[in-house]
Every structure is written in C-alpha cells, then in structure tokens.
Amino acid sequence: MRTAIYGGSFNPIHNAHLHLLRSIQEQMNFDRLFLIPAGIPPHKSAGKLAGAAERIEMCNLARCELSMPVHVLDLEVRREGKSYTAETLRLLSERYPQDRFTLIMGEDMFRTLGTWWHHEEIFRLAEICAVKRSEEGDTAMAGLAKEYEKEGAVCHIVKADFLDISSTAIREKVLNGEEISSLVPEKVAAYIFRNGLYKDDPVFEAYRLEIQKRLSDARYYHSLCVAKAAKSLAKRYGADPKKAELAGVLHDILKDTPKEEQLQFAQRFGIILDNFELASKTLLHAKVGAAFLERELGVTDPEILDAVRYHTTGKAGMSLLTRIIFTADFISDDREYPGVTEMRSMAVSDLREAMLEGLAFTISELTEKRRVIHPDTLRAYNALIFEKEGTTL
C-alpha cells in the first residue's frame, strides 16, 4: 500500500491544501492519503487555533473534495507536548507494517528537513514528495535532495502550481465578516460560521455562546446569519460593525422559550404587554427579549435594546442600527423565500427601500392571512414613506 502522508495545523484546511494533493495525486497516484492535523507544530508558532475536534472534523468535511480514498488521524493532536514528524512516522510504521510512505512538504519545508528532529528516522520511514514553487527552485532542491540521500533518503521532486491561500488570511476575512466561499471548501465554511470559529471579540463569544445554549441548531444559524448579514450593512452604511454584529446575533434570544415562560419573565420585569403582543409569540419575542438582555445579561446600550425589540415590528422614527437589523432579518443567508434575492440587492443599494419593501411584504402577509397588524409596523411604514417623499408625519 502505497500511502501518503500530509500534515499541518489545518487551522483550517483550504482549497489551496486541497488543490496541492490533487496536484501530487496525478503524478504520484498514491493508493490513500493520511491527514494529520497537527498538535502544537514544533517548527512555526500557530497562532490561535481552531480546538482539534474542530479542525479534525473540518478535514473530514474537506476530505470528500479528494478523489483518492482519504483518512483524518488524530494521533498528533492527541499527544501530550510538541508534534514532531519522526514519532508519528515511528507509530505509523508500527500500525501499518506493510504500508510504504510518502511524506509531503512543500519547498520551505524541504529546505530545513535536515534540521528536523531525528530527521534521520525520517528518511528510514518514508520517502519525502517535495514540491517546489517554481523552476528557479528546482536547482537548489536537487541538490538538496542529493544531500538527503546521502543520509538515506528518497526524494521525489514535484512542480504544482500553489494557489495564493492562507489559513491566517481566512482567520481574519472571518474575523472581519468577509466571505471565505471561494477559499475553503462550502462544507467548511459552513461549519466554521455555524460554530463562530475565529472570532477574537470576547464579548461577542460570550453572548453567542448563550444563544447557542438558548435556540435550536436552525434559529441559532439563523441568529449567526443575521449577525453576519447586520455586520456587512453596517459598514456599507456607516454604522458600528460589532454593535451590528452583536444584536444580529441576540435579536432571537427568546425566539424559542415558551410563551408561557415568555409571560413569566414579563410579570418579572414589568412589562405591559398590548393585545397585540398577548395574541403573537413572535411579537412578543422581541419586546420581552430586549428585557430579558438588558435584566439577565447585562446589555446595557440602548441602540442594541431598541434595535432588538423593533426587529419585528419596526417603528417610526428607527436609529441607523435598528434599520439594519430590521433588514438583516430578511435577506440573511438562511432566508429563502421568492424575491430573497431582489430584497438582498436592494439592500444594498438602498436600505430604506429595503425597508420599505419587507414591511409592504409583511403587512400584505398579514392582510392576505386576516389577521391584525401591529401599529408600530403601520407607524413605521408610514414614516419611511414621508421621509422618502421629504415631509414629516
């Protein structure tokens, strides 16, 4: 069994990962692959990782992109201190008696491996696939190799074209709210926005945290898109991005608790509930939730409150941020109601059209079902309406 071995922290793996094994595998054609992620990388500081369940479970997701037969370990990341190469391959060969391995790097790792620790027992272990950048580095390389071989090794030199991708650069479009679809593959870049992986804003992880707790896994994913979609309009628009994010991630914080835990935590605040709120749980989420922030957790700016509690409703005389979140709610990436794509353009273009047009969608709804519409939305309408037209109501 010929078998390849590729490490790294995969913090997380990408399509350039993805796209240097495909690279191999056509001139190789290596019988399976071994993926290891990697503990604590002995050679380079990793900078904050992902925790190794997750960065083993992205690989799996990643793992079906490859057309060879393709194997997650979790050996490194289950042993105690520094990962080094030699005692992976040492308990490899121990597991695998009949296996003959490959081990892959690229050109800066091949440059040090004779520093590498026990680097010797790396040669006696496995081959070593090399990959160079480009024609200038082949020269250097074959000398190297000669070098190596003189210590026992086989080296296999490979070109393949790298993909200008890097883990550090996704952490921080991640970070920053930016799209990462093109960089990883979609069922990884699913699993890192559903699991808020790499995000550094401390405040932010506790409050998604208590969401996660509070909804179910599709309203949670939903709050996650919300935040996502109230971050990209706030800096189209001017608005505080983390404000923006934070109270599109807790906008549903009740969203899934009884009514009638929702009436107890009512009676507890104080709060006067109107008809209209009595009569619809999801009006009443947000008026109760807003409370529920601001007595439970602590969520003290007002702009966030408000922004919370008119989500549903809206209301005339709307802040910046409570538009937005108003919007977020229907163009998030979960939404998939016909013309979600029009009112996503729109939004862009123009947030008080936007508006305009999911509150026309909603009063129509409510119409065509016979049932009440709330004053605020009518209120809100209205308002956006003379504000357009520059009057006053």
Given for the second form:
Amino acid sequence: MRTAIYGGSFNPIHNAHLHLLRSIQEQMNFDRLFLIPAGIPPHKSAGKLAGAAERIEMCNLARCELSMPVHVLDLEVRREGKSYTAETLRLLSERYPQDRFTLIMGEDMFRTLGTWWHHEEIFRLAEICAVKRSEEGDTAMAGLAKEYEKEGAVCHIVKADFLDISSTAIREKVLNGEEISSLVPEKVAAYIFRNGLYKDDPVFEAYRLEIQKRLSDARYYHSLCVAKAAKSLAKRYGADPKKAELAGVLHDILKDTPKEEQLQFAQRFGIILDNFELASKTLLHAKVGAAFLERELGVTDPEILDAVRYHTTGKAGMSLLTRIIFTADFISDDREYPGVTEMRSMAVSDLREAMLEGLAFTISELTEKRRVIHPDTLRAYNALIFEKEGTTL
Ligand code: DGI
Ligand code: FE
Ligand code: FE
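Give me the form predicted in complex with ligand DGI now, not the form predicted alone.
Zooming out: every chain and molecule, the one shown earlier first.
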C-alpha cells in the first residue's frame, strides 16, 4: 500500500490544499492519503481559531473532493504540544507496518527539511514528495534532493500550481463577514457558518448558542441566514450592523415552541394578546418572542425588541432596524420561493419597495386562504404607501 501523508493546521482546510493534492495524485497515483491536522496550532492570527475537533470535522467534510481514499487521523491533535514528524512517522509505521509512506510538502518545508528533528529517521520511514512552485526553484531543489539522498532519503520533486488561498485570509474574511464559498468546499463553508467558527464576537456567540439550543436545525439555519442578511442590509442603509445581526439571529426564538407553552409565557409575562394572535398559529411567536428575550434572556435594547416584536406583521411607523429585520426575513439565503432573486435585489436598491412587495405578497396569500389579516399588517402597508406618496397619515 502506497500511502501519502499530508499534514497541516487545516484551520481551515481549503481549495488550495485540495487542488495541490489532486494535482500530486495525478502524478503519483497513491493508494490512499492520510490527512493529519497538526497539534496545537501557533497562535498568530486575529480572531478565534477552530479547535482540534472542528479542524478534523472540516477535513472529513473535504474528503469527498478528492478521488482517492482519504483518512483523517487525529494522532497529532491528540498528542500534547508540538508534534514532530519523525515521531508521527514512527507511530504510523508501527500501526501500519505494510504501508510505504510518502510525505507531501511544499518547497519551503523541503528547504528546511535537513534541520528537522531526527530528519534521518524521517528519511528512513518515508519518501519525500516535494512540490515546486516554479521552474526557477528547480535546480536548487534538485541539488537539495541530492544532499538528502546521501543521507538515505528518496525524493520526488513534482510540479503543481498553487492557488492563492491561505487559511489566514479565510479566517479574516469570516471575521469581516465576507463570502468564502469560492475558497473552501461548500460543505466546509456551511460548517464554518453553522458553527460560528472564526468569528470573534462573544455576545453574538452566546445568543447563537441559545438559538441553536431552542430551534430545529432548519430554523436555526434560517436564523443565521436572517442575521447575515440583516447585517448586510444594515451596512447598506446605515444602521448598526452588529445590532441588526443580533436581532436577526434572535427574531424567531420561539418559532419552534409549542403554542401552549407560548401562551403560558404570555400569561406569565402579562402580555395581552389580541384575537388575531390567539387565533393564528404564526403570529404569536413574534410578540411573545420579544417579551421572552427581554424577560428571560436579558435583552434590553428597545430597538432589537421592537424589531423582533413586529417582524411578522410589521406596523405603521417602523424604525430602520425593524424594516431591516422584516425584509431580511424575506430574502435570507435559505428562502427559495419564486421571485426571491428579484426580492433580494429590490431589498438592496429600495428597502421600502421590498417591504411593500413582501406585505402585498403576505396579504394576497392570506386573502387567498380566507385567513384574517392582522391590523398591523394593513397599517404597515398603508403607512408605506402614504410614505411613498409623501402623504402623512
Ligand atoms: O417566522 P417565519 O416563518 O420566518 O416568518 P414570519 O414570522 O414572517 O411568519 C410568516 C407567517 O406568518 C406566514 O405563514 C404568514 C403569516 N402571517 C404574516 N402576517 C400575517 C400572517 N398571518 C396572519 N393570520 N395575519 C397576518 O397579518
Ligand atoms: Fe418569524
Ligand atoms: Fe423568520
């Protein structure tokens, strides 16, 4: 069995890693690959680093991007402190005595290989596959390979293109709320998003966990998507992005709570429910949710509470933040009704027009089904029409 070994921090694993591995595999045709996330990565970046379990999980999610059998091994993350390659190879050759190992590394690593701890043992236990970046590096690397071969190494020098992607840049993008979907496999991007990796906002993080605990998987994902949409609308329209993100993640907090329980909360908090809210399965969660946030989770910001409270019906005289949450709920990435794309661009070009579109849609759905329309929904609609026409109510 010819087994390739590729180690790294993988914080996170990304498309350049995978591209490199695919390109090496075309030339080397290994029987399998061991991906080995390194123990305790150096703390050199801004923002939060992902833990061992998360890095392993991301490597597992990326496995299907490669056409050879891939095993993600946790032997380095399990060991305390810095891992030495010689030590890892020793353990691997004990565990897999039939394998012939080849260590994959880039040009930089290859240059310093002669100074690695017990490098002659590395040479004895594995062949070296070094990737050159360019033709220029060629002669220097060939010279080094000769040196190493005198000490017992077997070296392969292969050429592969490097994509210009770094884990550090990805972490920074996540921190800034930028898109990373072209830099990592889709499943890895989704994992980073769902688990709030690399974000450095303890307040948002605490509420995110609270929401994850209370909602179904799909509803939790919806909440994260609304948070993301709200944040970007806030940036577009000059509201506070952090507040918008927080209100977005919180807006459906009680959506999965049974109606009976919501009614109990309402009673406990002394909330007066109108007949519309009592009759409808869906109207309750907004008003009771806002009260729940205030009473049980210590949310004090009146703007956030207002945005949550009116996110379903809307109302006359909505604040900018309330408008943003109302609209974000229609255009979040998880929504896929016909016309959602137009709605998304409308939300960016004209927030009021997007709200009117949403309200018109809701009102016509409700009349179609012969259901009651909450007066606040109608007031919201009328107020926006008057506002648009420049008439005061
Ligand atoms: O909680 P979400 O599903 O993310 O979205 P939401 O809070 O806007 O709820 C949407 C549902 O609420 C949808 O089924 C339509 C319903 N709804 C919105 N406005 C009214 C309404 N139902 C009634 N009866 N009356 C309304 O005015
Ligand atoms: Fe809702
Ligand atoms: Fe929602």
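Numbering follows the first chain given and starts at 1. Please read these numbers as outputs of a predicted model, since none were measured by experiment.
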The rigid-body motion between these two forms pivots at a hinge, and of Leu263, Met343, Lys199, Met28 that hinge residue is Lys199
